[in-house]
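Below, in structure tokens: the form predicted on its own, a single chain.
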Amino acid sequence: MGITIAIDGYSSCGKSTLAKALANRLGYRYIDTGAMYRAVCWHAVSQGFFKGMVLNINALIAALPQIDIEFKYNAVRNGSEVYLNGQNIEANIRTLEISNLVTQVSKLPEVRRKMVALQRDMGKQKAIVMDGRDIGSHVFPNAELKIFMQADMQVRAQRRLQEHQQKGENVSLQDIIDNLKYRDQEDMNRSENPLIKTADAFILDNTFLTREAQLDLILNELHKRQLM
């Protein structure tokens, strides 16, 4: 049946990279919960619920019952992509615009409750790796392995900058640092399920670790705990 692996941590710490690699190695499903909140944010933008940086909260809450999010595997990319109401929006949600707006959406209790319900439904059968901000603390508090990821701010910003440059986007390093600081503060201080390090989480600081070293570290931890 497998186990549930919950990965939490700050933005641009490589949560999804590790989660994908871990799921691939174990033959588990991978769910990027951050993409779910980005999908809701993109819907709010596309429907005109944002006026500049100001969100029409009531309009978004009213639209929540009509929002359906699912993940579909893309064999060409060898990974899952996000679909909102049947539309592939994977590329739409990875922009700096969405990064700058998503915390206004993700901190809303109504949005979080809907996403948590969807996430718990996705994880009923276990054999899943799920990453986000409140997976080990709230979504799956009984997960067999909880991981909390962190890294130096400059390293995190450089990683995010490289992602944008690879997509041909012209973004400054300072804009990314400002965005990461803002999102950290919002994640840690929101009223609904804030980002926290649970006492039973395995702390993974990957400032100086390669992707391969991180994966090996977690696989060793699974062996130590006799979870695989």
The other form holds:
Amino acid sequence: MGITIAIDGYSSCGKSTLAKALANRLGYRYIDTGAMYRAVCWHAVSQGFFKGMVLNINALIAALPQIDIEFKYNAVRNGSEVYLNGQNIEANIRTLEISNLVTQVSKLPEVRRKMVALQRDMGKQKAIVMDGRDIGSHVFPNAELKIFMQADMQVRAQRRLQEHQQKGENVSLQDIIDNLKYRDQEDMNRSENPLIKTADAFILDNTFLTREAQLDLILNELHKRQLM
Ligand code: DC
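Other form of same protein, the form predicted together with 2'-deoxycytidine-5'-monophosphate (DC), not the form predicted on its own:
Now the complete complex, all chains and molecules, led by this one.
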């Protein structure tokens, strides 16, 4: 049946990179829960619920029942992509604009309850790697392996800057650092399911670790715990 692997941590610490590698290696499904909050945020932007930085919370809450989020596998990219009401919005949700607005959406209890219910449903069959901020603490408190990721701020920001540059986007390092600091604070201080390190989480600081070294470390941990 497989196990549940929960990966949490600060923004841009390489959670999704590790999660994808693990899922590939184990033949598990990978669910990027950040993409779900980004999708809701993108819906709010495209429906005009944001005026500048100000969100019309009531309009978004009223629209929640009409928001359908699913993941579909893209064989060309060898990864799953997020769909909102049948439309592939993978490319729309990774912008700095959405990164700057998404915490206003992800802190709303109504939004979180809907996303958590969807995530629990997706994880019912196990054999899943899910990453986010509250996966080990709230979505799957009984996950067989919980990983909490952290890394030095400069390293995190450089990694994110490279991603933007590869897409041809002109973003400054300082803007990225400001955004990461802001989101970390928001994630740790919201009232509903904040980002916390659970006592049973395996702490992974990847400041000086390659992707391969991180994967090896976790595979080793799974062996040690006799989970594979
Ligand atoms: O991982 P990410 O940067 O794509 O996540 C986008 C935002 O969603 C991030 O600012 C925090 C929030 N988030 C959350 O509150 N809970 C999750 N399980 C996943 C993401």
